[in-house]
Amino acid sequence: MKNGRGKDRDYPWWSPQVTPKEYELVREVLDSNYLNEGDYTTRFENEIAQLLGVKHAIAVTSGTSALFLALAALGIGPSDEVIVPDVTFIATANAVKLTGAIPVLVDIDPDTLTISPGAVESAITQRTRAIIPVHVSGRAADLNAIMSIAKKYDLFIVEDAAEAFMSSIDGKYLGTFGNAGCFSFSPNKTISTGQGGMIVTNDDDLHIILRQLKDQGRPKRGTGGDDIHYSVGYNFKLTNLQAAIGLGQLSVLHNRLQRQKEIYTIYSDHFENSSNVSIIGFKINRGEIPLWTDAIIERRDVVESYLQKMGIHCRKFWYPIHTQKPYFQNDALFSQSTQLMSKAMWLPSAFILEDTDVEYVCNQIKRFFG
C-alpha cells in the first residue's frame, strides 16, 4: 500500500470514519421529519440480527444500557451477585450496580486478558445469579468453560461483546452464546452510531421483556398517548438518526473487518520473537476479529511517552476495576490483572492506517529497545 503519511504526521490509535452513505441516509431521515426511534431503527436491528444469525436484536442507547437491560430482563436485582472480570471497561461493573445487584470481581487469564474460568467458579456463592464474560478487543473468553460452569450452577450468561462485533469462534458469533449478548457502537468501534448499543437474544420471552424495559413498558412502539404499558420501563430508544448512521456504516463493514485483521497480523509478525513486546494473540483462523491490537510492553509508560513525541498515539489499558474508588479491593486478590495492566497497551489500530504506517510504528518501537 502507498503510505499517505509522513514522519511528521499523526498515527492514530483509532479514528472514526464517516462515508457518503451515512449522509444519504441521515438526509432521508431529516426529510421524513421523523427523528425519533422508527423504521430506520427497525431496519438497523434487522440487519444486525441477520448478520449475527439471531432471532432478535434490540437497539438501545449504549453498550452500558444494553448490559443493564439484559440483566434487569433476567430478573437480576438487589442482593444478587454478578461475576465480572477485573479487566474491562468500568461500564461492565457499573451496569450491574444499576440493577442494584453486586458486581463480584475476579481475576483474568494472562494469555487472553479475559475472565478466568477458575476464578469464576471460586467466586460463586448462593447469591450468584449471572456471569458476564467480556470479549476483550474481540478475543473470545473461554466460553466452553464458562457455559459449563453456568450450567452446573444454574447461572445466566450475559456476554459483554462491546468490542467483539462480528468476531466469532468456530462459526458462531460472540454475543450469541449466552442468554443475551450486548454490543456497543461508540466512536471507537468497527461501526459507530455516535453512541448506541444492541442486545441480541434467541429467547422469545426475554425479547418481549427487553422491548418493554427499553420503552416505558410497551412491547411495541407506541404513540405516546393511549398506549398500553405492561410493566415498568425506561427510555433507552435509539433514534432514526443514529440508526441511519449505523446502516451507512454497515456498507463498509467487511472491508473494515479485513483491515483490522491485516493490521494485527503485521504487528504479530514483527514482534513474534521479541523479548520486550508481547502481542496478545487472536485465533484468526477460528474467526476472531481483532478490534484493536493488544500488547504487553516492558517499560510501557516510557515507551508510550517516546511514541507520543513522534505522533504515534497508543492507548494504555484500563486500570483494573479493583483499583478504582467505587470498587476498591486489595491487589493480592488479583495477581494477574495487577501484574499485567501496568504493561498493557493498545497499539495504533485504526483501520485507516496503511501497511507502511503500521511498519513505521513497529520500527519505532524496535528502535526504542535498541
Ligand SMILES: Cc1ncc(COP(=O)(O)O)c(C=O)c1O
Given for the second form:
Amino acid sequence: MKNGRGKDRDYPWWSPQVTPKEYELVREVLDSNYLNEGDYTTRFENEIAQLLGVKHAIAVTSGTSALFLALAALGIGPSDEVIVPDVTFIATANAVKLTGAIPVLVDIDPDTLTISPGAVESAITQRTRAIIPVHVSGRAADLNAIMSIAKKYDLFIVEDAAEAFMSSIDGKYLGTFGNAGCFSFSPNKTISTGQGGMIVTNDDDLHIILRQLKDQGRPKRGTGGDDIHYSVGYNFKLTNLQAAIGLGQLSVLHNRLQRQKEIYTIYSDHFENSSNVSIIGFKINRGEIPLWTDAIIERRDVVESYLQKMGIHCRKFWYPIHTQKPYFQNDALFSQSTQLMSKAMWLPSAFILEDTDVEYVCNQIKRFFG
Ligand SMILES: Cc1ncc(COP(=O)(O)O)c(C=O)c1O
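Provide the structure of the form predicted together with this ligand, given the form predicted alone shown above.
Below, the chain from earlier opens the complete complex, with every other chain and molecule after it.
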C-alpha cells in the first residue's frame, strides 16, 4: 500500500511519494536536535526562489496561510473586497475571510476553468483592493488581461498558484506575475512537505512585512525573552523537519514535472476526437505543467462510479464556491461554473502511473461510452 498501489490493479487519482533523500535529510535534522524553523527552512526557501527566479520566498505552514499572509501584508482587511473565482478550492475564499475582507465571487472562463477577466471587471467597486487569479490544475489564468485590469483600477494581484508549482507561461513562472504568489505543498502537489506553503515576491518591502507577520511581528527571532515585536503577527513557521522533506522532494522535481506532462499528453491524444470526454487543454509548448489532468465528461457521476469499481480513482471537481453554505448565492449569477462543475473531473494523474496504466484508464472510459 506504500505507493498507493496496494492492489495489482489500482489506478490512484494521486499518490504522494517519498524518496530515500527525505529519510536522509530528516535524519540529519533529528540528529541536529533543531526541529524548529531554521537552516533547512532557509535552504528550502532559497532553492524555491532560485527555481522560480524570484527575489524572495517565504516558507509558511500551508497554501491557505500563504494566501492569508499575502493579503494581510498588502494591508487588506475589514470592509475591503477581494475578487475570487467561483471555481477553486474553498481555501482561496476562506483566506480572504480570515483577513476580515469580503470575497467577491465571479464566474470562470469555460475554456480554462480559470477566472473570467470580463467577470472580474464587472465586479469591481470602490472597495475592491485585490484580485486572486487561481491557476487551476496548473493552467495559467489569463494574466495579460488580469494584470491590465489591476493596473487600470490600481488593484493588487495575489496569485493562487497552489496547483501551479513550476508551471510557466512564455518563460515566466506562475506565481511570479502579481504582487505575491502562493504555493501549497499539501500531499496532492508535485512536491509535498505533508502540509506547507510558500509565498514568493519580488517586492522587498512586502518581504519584510511578510517575515514579521509570519513570526509574531518580530523582524528577527531571538531568544523569545527580549525580542522586539514591531507589529501584530502570527505563528506560520515551516519547521526544519518539513523543509528537509521539501528539499528531498526537490531532488526528483524535474522527473515528476516531465511525468505529469506525459500523462496529460496520453489522455489528450486519446480523447482528441471524443464527443463525450473533453480534456481541458494545457499550453505545454508555452510552459504550462498539468499537475492533474482535468476533463469535462458527460454523465460524470455514473462514469466515476463505473471506474471506481475497477480500481480507477478519479476526483470530482469542487462544487462551485457559491453553492457552499458560507458563500451561498444564486446559481443564475454563475452560469459557467454551475454548468461545468457537474461535469468536471480529474482523471488519475499520479506520477507513478505508467503509460500502460493511463492507456488502460482511457480504454475503460471509451468502453463505458461504447
Ligand atoms: C487552488 C488552491 N488554493 C489553495 C489551496 C490551499 O492550500 P493548503 O491546502 O496547502 O492550505 C489549495 C490546496 O490545497 C488549492 O488547490
